[in-house]
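In the form predicted on its own, a lone chain appears below as structure tokens.
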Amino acid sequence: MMDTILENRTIDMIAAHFKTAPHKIGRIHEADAEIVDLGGGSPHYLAVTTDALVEEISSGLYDDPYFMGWMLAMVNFSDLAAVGADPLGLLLSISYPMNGDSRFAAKLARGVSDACNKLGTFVLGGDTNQGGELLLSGCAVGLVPKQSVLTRKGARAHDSLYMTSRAGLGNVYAFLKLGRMRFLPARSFYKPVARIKEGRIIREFASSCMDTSDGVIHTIDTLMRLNRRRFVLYGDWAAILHPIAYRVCRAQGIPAWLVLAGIHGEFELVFTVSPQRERPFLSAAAETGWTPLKIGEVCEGQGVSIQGNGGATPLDTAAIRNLSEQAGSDPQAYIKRLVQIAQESGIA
């Protein structure tokens, strides 16, 4: 099922040239971060991930250096949160134009630093180079207890589908920024934080987990394909969407669920919990003052559906996910086609 998605085909083609590391836990696509057995009787696995800001900068989605730094850190640490890891720190790779502004670099560094401070972790080091354009990449590392490591696999029928909090702000930000809408200041409401603290609770109870950095629908589709189950998303958008996202949708006439379908998400975690573990999970979350959001359920069968008053409507999540590959670097064409898919689906 994974090769239905164009991005996965590219990943698989590249990965086919590499030997499988004997100390790596799990296979390709199965976790947000790579899990490595340290050996020597260690009670922990090493969790390591890398991510870069490329399209976000080239498209103009991110144009403030402080915000670039913040997002560079958070996008990497979010992958650690999704496997339940405690972060050790971040490595940076920064390539900047030869005539680069030192003030720009200072703001970028402050953004990274503030993000690390927010999560109680550190920049461990990195590398700088000069080149023709700005390139930003990071590598986050952490440790996760062997007995409670999270992956994207393990969901079963009758599991409940949860999210750490309401979603939609990431794609609303992108729609407003790239769609040149002026309903709200584009960045004033969007400053996501990796869910490291929540990940420590989730790792003790969840059967599968993935972050929403590429959008909620993308996340649910991946979980569906890896677990070969049917995922049903509740259609109560006022409860699932962040209030600002819901308000923007209503003001702009955007189908509410569309802000879950774009590829610029936030860093919430979507995860599944079995019926047997649901009550103790909710109790443990309540002790920290956190209220997880139940957004759906896992059922027998395969596919992704949205539950409405008239029943569950199947959603062509492959078409939604492949759209980003087909639209290329034209954000306007991507947004236009995404709206068309939403209209064709018949889901309000």
Contents of the next structure:
Number of protein chains: 2
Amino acid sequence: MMDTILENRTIDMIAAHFKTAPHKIGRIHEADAEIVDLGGGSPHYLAVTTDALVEEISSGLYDDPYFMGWMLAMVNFSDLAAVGADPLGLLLSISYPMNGDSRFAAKLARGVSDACNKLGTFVLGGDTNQGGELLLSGCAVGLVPKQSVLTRKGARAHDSLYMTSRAGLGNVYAFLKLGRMRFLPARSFYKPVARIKEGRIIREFASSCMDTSDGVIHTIDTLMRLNRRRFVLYGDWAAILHPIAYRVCRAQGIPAWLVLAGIHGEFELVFTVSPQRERPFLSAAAETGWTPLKIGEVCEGQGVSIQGNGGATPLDTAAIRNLSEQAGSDPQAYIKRLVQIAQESGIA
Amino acid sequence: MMDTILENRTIDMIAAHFKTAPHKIGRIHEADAEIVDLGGGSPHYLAVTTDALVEEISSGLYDDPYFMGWMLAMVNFSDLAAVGADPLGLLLSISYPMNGDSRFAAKLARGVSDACNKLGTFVLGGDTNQGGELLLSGCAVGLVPKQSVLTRKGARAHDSLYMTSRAGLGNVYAFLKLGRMRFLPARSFYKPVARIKEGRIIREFASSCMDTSDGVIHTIDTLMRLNRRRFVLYGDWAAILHPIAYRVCRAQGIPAWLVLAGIHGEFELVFTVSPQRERPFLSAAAETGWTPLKIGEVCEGQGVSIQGNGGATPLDTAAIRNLSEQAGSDPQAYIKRLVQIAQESGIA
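Starting from the form predicted on its own above, please write out the structure of the form predicted in complex with a further copy of the same chain.
Next comes the full complex, and the chain you just saw is listed first.
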């Protein structure tokens, strides 16, 4: 099921060479961060993850050093949020060209620092190198109470499908930036925050969870494959899309659905909650002033569907995800193909 | 003291932007890995480190994918060994060109896997990206008993200076590889193993510890600066150098001392032991069949000296270390300058 997705095949091919760690919880693809039993009766698991910014920089999507720093921190902490972990901090692995000026490094460091401050966490250390190309990799560590750890597995039929908040800004940012459709300054509206705070509530109630860093459709497709259930997404785009994302789509004639299908997501969490836990979950969320967004439901069967007025339309999410293999090399062709798939599915 | 070293200035400039984590033990530069208090009365600290292979690949020093994988794992685990940690595992951040064939990735994975097996540890997970340039970064996590944690600080006058085993192979490998002096196949003799096993004994007895991944002189210079004592290294190269390193130096007319001064080290540990703990330390080591190598002593005063027949000769270790800033761009010029410094000091 998971190997229908090309990206997973590369990872699986590499991972096939490695022995399974007996103290690791769950298998490959099953959680946003690695979950490790610390032994010795610790009430916590260690959560650890690594994420690099590569295509984002080589494609020109991120060109501002402050923004790169912010995103480097957030992309790593978002993986911790998705397993319900409290962050201990971040390690940085930075490689930049010899001729890189020190102002660049300073701005980058400020972006990382502001992101950590925003989440109440810290840079613990790192490694710097002189390289021909700019390369930014991070590693976040955190702790999660054993009884509350979240993985991508555990969703059942009749669970409700939730998202922390309205999505689509990540892809709107990418479309504007790469498509040079700059009718508004892209950077001004896109400065995402990893959902660490919400993750602490979600971990007490959800049956499965994953972040939307590769886009909402990608996330739902992965949850569908791992849980072998049918995931139905409500087609009410005005309710699911961030208001700016929705407005940009209308102004630019972009099918709204596209900003969920593109692979430059944001750091919302998509998660499932069983019917019995839904009321206490919503109460706990309301106490913090947060209103989770219901975006669909889990049903018997398999596949992903969009629920419109005329019933549920199945969506070829494997085709959408496998398109992303070419996104870095030719963003324009990628967007065009996405629009085609949408039209063929009668969804756009 | 630490800011006399150019490399440290870059790190300090970046680190100046970050708040100090209250749960981090020690300050910047004070340990090979970051040491983190897990809270909740845990008897262990978390040790976590990140290290990338950048200059090693761009300079052509590492060109075999299996060897790259092996070294990527070992360079990270060596940092854990130097703080006395037991590894929990490794995360990989791999970026490689689109046209990279899958055999390359498979060989790389086998190198990583064999290195982990050798140390009885595991790959926990990772991140893969398509990038223009090959980039390999790792992140190792481990646990160390709180009362036994090792840092670079704590050496006192009258401590003995030890090394896990004879050194110099890393630089001999680099000289042969980059200098094209291939009278023997460089790869056949250089496959270093992180000193995790020895670290478990050292942590019970040593007052300070650091690995030799940037070369022995670099390591001793750092220990000297952090501990503000005089470090005297015995000038008996036949006893301190690995037999192959010593033989290559003689055959090639390379001053023996150079293979300690170059920055491509190996994964030995350099550490200090107080006079009171020396005998129980040596007994504990002997029980495992390991004979630690005494290479010098710590005295009152400051600086690094080489102890020869005619007394101790001070060595300008800051000049040696700052030379390494140019090592990646022009290895030949770097080696030439090192030889000059050796001759000026009357050591070569």
